[in-house]
Amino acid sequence: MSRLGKITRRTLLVGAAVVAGGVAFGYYQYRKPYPNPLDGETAENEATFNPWLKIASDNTITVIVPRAEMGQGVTTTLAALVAEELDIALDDIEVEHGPAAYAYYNEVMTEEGPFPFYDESFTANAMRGAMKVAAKFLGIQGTGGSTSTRDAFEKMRLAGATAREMLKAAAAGKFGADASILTTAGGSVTDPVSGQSATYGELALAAAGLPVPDVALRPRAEWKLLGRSQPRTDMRAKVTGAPVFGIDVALPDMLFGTVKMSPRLQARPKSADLSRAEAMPGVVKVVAIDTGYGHGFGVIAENTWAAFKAAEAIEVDWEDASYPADEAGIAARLNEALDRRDGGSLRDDGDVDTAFADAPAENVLSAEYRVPYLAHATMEPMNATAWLRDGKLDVWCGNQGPTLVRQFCAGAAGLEEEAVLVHTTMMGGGFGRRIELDAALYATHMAREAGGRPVKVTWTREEDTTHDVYRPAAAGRFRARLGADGLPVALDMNIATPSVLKSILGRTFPSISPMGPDRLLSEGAFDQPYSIANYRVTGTEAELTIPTGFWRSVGNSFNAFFHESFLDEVAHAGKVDPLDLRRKLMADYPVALAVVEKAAVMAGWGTPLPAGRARGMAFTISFGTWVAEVVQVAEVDGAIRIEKVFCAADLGTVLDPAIVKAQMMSGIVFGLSQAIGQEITFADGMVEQSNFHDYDALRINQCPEIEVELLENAPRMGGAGEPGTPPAAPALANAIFALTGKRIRALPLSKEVDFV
């Protein structure tokens, strides 16, 4: 049974307290960088040890999941961690998400060294030390980059073994028997020779007092929950309608807003008439916003749909945008940064400009890509709901970074972060959208003209669209010289985009200056596991001041399609199977030569298809995970239909097999939408989409059937979350061309071709 999204007051000022006889245990003592959330606020008859676990007298057993549920599963793999070394099966616990706390900030989310095949080089270990650095300074409490298991896994399984042996302690000095014999099942402590039985619950406040134990973890051999698919615990209440998404809140006497913000992005007002919409029945206020997410105007009403129609009276004369006012300027801002090339290369192999210079211009091939801004379009809008009241601050959203809607809320508010409270909800979507903290910031200053009263405010679809944090526009010119064996012996590859980490910081740290090269601009290209003597890949930063954000894969989702494309050009100009050219480029890295060949295995490759139908293949590593796909597309009076899509996928250790097939399938789906037709295109400085109309994924009837099958030869774990997303475009821009002889370079593809 899960508790998630009936976080009260008291739990999140306590964080895991537990009722009244209970006691929390668990992991914390070997690394404290941040002060436990539970020390000296537990009521009489409690105790804590740590954040992750409490229990209660009456045997009631939480789990603390201080990661987002957003579809991915998280609240079930991070609880069987817990449950795994403490005895009990899923269907004893409770799930709750965790108070915003430093303690609970994410290591792995920003120690991941640049090549997550090897960190031999002086870059990756500075760029790791640095980053888990700043991780501890800034504490982020954070849900991305497909870290939360990894993160999770050696904590939550000390939290639990920790916890059960200290039970086991506490039943040996009740029953007057060694420890060392007693078992644990079910939620109690029995000892085998005199038949003496306790349960949890009636030990939790003995076992609090003992010393805190070193514990051994227990060997993959003796697991019962973890490596075996289990039942969601968050699925009863999705199923039923619970409300447990951010945009269900209901509070008593609760107002209702919304936002209209500039249309070109980070603009101001020139001047505006506000009269029509204050005017209008049910509007209670009319309040400018400014933050550094933008500037506009917020609407407080008795409903929503006043809210929306009032937002719509609002009569602005905006400002020009600050960058290129349509696609035209936006590709040659693009252009100007290719031609500079004055970023950094994060990979540069041998020696690229020699092995040029002399190249028969046969032996060489060049191409250029492109691919357009994209948003996130999350199923449930963006919405949250804030409380100003008494000197102190409630905050209800679907977050991705509870610590920082924190500091950044209590800032808007003028309040102490100790003042404030934020309730992480499920939410409907997330890819990274919810990192941001507009939505927050927004209710935070509506809450602060709302005398009082709660606020909650929901965006419709089309501010939602029109004011995203995109997924940035890149460009990339790309050349290879060929040997007479048809590989390439050298790779030259120039890529452009907006700084997505500079444009965060922008926004939220503007004191903070990204140090060193930005890996973000050419990861998915600069850090794959092909061995090629003379290998350059050069990302340089293009100045476009286009708000941008992390979206699901981030750089991965558009460099993976360069570099797996041109691959594929590769292999086709030099009279090489594409499956032949990564056999043989892989060769040095047998868990990127096992994936391959596994997906091949699966679609048949080599096989021949029936007339009218044919396969592409790509791979791409991204947040430690080797993923190869074959697409499989059928030609359907004269448009595309994909059939087929077979994913082998590399985690190192999969916990449940089911949640991480179903998370590679969700990235399949994402990227083969961002494939066949998303775009977000801007006319006069303004967003041209504005919903599901012209901004559509896939639909249930052009999805193709998707065979996930897991491997466990990486040497460390890696995400489930983002993987599965690269791969897709490339893979099926590659089997189009196998199918039709048209390489298309730009996304969407679309453009080019009709789907079906």
The other form holds:
Amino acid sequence: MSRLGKITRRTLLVGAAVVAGGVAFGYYQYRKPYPNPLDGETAENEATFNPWLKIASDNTITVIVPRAEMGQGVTTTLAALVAEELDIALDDIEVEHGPAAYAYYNEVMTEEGPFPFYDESFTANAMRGAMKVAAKFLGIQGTGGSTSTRDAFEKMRLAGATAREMLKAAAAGKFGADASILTTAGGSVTDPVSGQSATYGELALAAAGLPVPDVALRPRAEWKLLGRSQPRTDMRAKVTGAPVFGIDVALPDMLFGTVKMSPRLQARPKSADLSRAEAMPGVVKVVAIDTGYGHGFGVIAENTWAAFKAAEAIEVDWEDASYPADEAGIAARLNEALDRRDGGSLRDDGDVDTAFADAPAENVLSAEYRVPYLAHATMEPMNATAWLRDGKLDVWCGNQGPTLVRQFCAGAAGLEEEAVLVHTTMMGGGFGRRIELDAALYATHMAREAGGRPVKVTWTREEDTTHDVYRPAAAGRFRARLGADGLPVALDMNIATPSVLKSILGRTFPSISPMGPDRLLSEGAFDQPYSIANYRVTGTEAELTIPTGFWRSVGNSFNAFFHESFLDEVAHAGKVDPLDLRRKLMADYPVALAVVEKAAVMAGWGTPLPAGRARGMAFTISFGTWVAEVVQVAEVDGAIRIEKVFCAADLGTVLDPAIVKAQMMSGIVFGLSQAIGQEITFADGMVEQSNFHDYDALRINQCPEIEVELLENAPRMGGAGEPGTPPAAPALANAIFALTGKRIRALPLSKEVDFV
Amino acid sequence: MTAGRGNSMKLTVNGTEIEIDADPEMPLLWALRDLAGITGPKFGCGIAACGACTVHVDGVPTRSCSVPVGGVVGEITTIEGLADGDTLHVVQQAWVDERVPQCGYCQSGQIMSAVALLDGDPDPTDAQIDEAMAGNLCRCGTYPRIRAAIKRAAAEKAKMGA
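Compare with the form predicted alone: the form predicted together with the partner chain:
Now the full complex is given, and it begins with the chain already shown.
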């Protein structure tokens, strides 16, 4: 990459991370496309039309899906975008992730900034436009923020449509016919007049060299694949145990390894005795690892188990942590931030202070809420394989940001980016954990010591759980003033949580300091479609340096619990049914109200349940998708059973209903898992939980029946991966209140009630 | 060099006898994955808490991460041994038909547990499904479709056996 490119990317990260207005770039430079990374990389009989498509003369059609498959179905839905315009079936194509490349930058991952999704004002849309420009210069190929489909929707259909027209143009020359009369179907171009036909494979080499035409995308009414559930392209591999994950990588003469990083996160070793580990059978080498992510040791061995055993035998005296060493200290920092309350208020409607100043005490409701740190606990533990030899580096890993992996691993190996190839595998879960670079970075450091042999580095579950980038703890103080009709005339939310953004920048681009409003502190609370005359949401950063990261739905994962639980308190205090409350407060937002009404109908809201059962409701718009959930619980021998979840979601446009429903269900189970039992706590500066026995998730015997209905009223397309998660915890807590009268204001709920 | 290994031993995996050179204390999972190159059984926890490593030993579902390879007696079946050539096992086919997998990482173990369940009880109740499958964790939350796929497979097996 050019020096200018480096500087631009670094500078822009500030813009993208922080979201500022006034991003000004040359229009020409913005319009100029990144080069096609497939150019010069194709086989002899193969042609590439654009970064997303290769066609070989034997009719092998390969679609590049440059987003990481972590179960969300991108290898199906994104491939279908190309196939739809190319008039081919999904069965007739091969899907590859492709190389790390700026051409695959994600245009919308940094789009939202400090505006709610439903804000269609000039300022909000101008900012979104500016952020798209910034995203292009940043060039980050990223999977996250529930953006893959939104980002690809136009560009991958265009990739198919332009190729189709180029194939037709080539056929027109071959047939001596006018291209406009030719038809495409089943991977062939046909002249209906003369009956001549040619396969895409026969035409590809000639067609790919033709000018790229302007084409109109097909209207929805003409879609054959999109809008309908497709068989997933990754299904067969995943039921046969095929080696599709990073942990399955096998290379000739491969070594195996693991890491033992400081249990006091990001602390350094004061002294270490490696001798016992080095002497263990099967151990090749123990190496020091010293990175912005953390400090510790890597064990290179002949097999993974030997590496695990040796890692246990490394004896280290670690430095103290830079953060409070225990729960009391962490709580004190959250409280300090709540007291300070000097963060920005991304929502500040009316005059909240005045509204409370003269409020009669009996009309004011106050409450404090709290949530703990959380680990991602992907099923596949962190791992990466690195092979450094002959001045080049290959890295294999499941990852959500291949261009960042390339950049950081090049730095760690002392190479230029051009000498690094990133092979992005499927991932055994991501949830935001695999946007991080630690696994690839550590493996690269170890590959430097592996004598030119590849080394596959697998973390133990214990290492994974205790060295995550955690969903931050958060706390809130909330108050509401009720009017005579029981509805809130004022709502004031004071939220404190450490900054995820600052944590990420600190370990990746430490020279950059974030500035401006940080939406992650209060998203899920400040950006919800309720009309309340005096309505303020303040997010203040707590001073805690425990590494935090993107955890499925990010700030929404706790702010939705805060907002929707407290709103339920307001409803009950005002003796207003939670559904009626939303009918009144959401009257200005028909898309929101429609999903609430739909979920209510699905759940039979308002109809009597047998004794010992109750329902709770919550709503959150996140990642552009409007979601209402109703949870039905039952009391079983003094414990709570989650019986049913009813979910109505509006994504605007649904491209694959089965995949979207699966994603909503998945998000709900993820949200219920955090609600019922998950908690990461600290003692002596170390994480106290280590494996699934003390950091578990919902099991099949606890899993409710889940019904999902999809609506398409929203004006813009929303995401699918995360929006199911936020309403699950508050809907459950609200149901438990309805059942027991017990208002639980802290997660996990299992501290107050038992679940069966 | 034999460090970390030590004993030559024979295992029967998916009907084929293989010879490996392993420390007998090494968990079966790592012997399969690192020494025999059989990567269908997945590493999830190492303490028999998630079920991703489930294989069958003489038909009994076994957490291969917590069984020393030296102590394994019997024929081992992994996910790779279920299909008959291109024809999927009835449980695998049910998994495809119900679109069960998302990330897919736990599904080798889920399918092995489900196959053993249906081998022992061709028509399990919901409670029996819950009991047999509770040891298999899925972070994508595919449980509702796992239940449906087990019932579909049970029905298919009944049709085939009838």
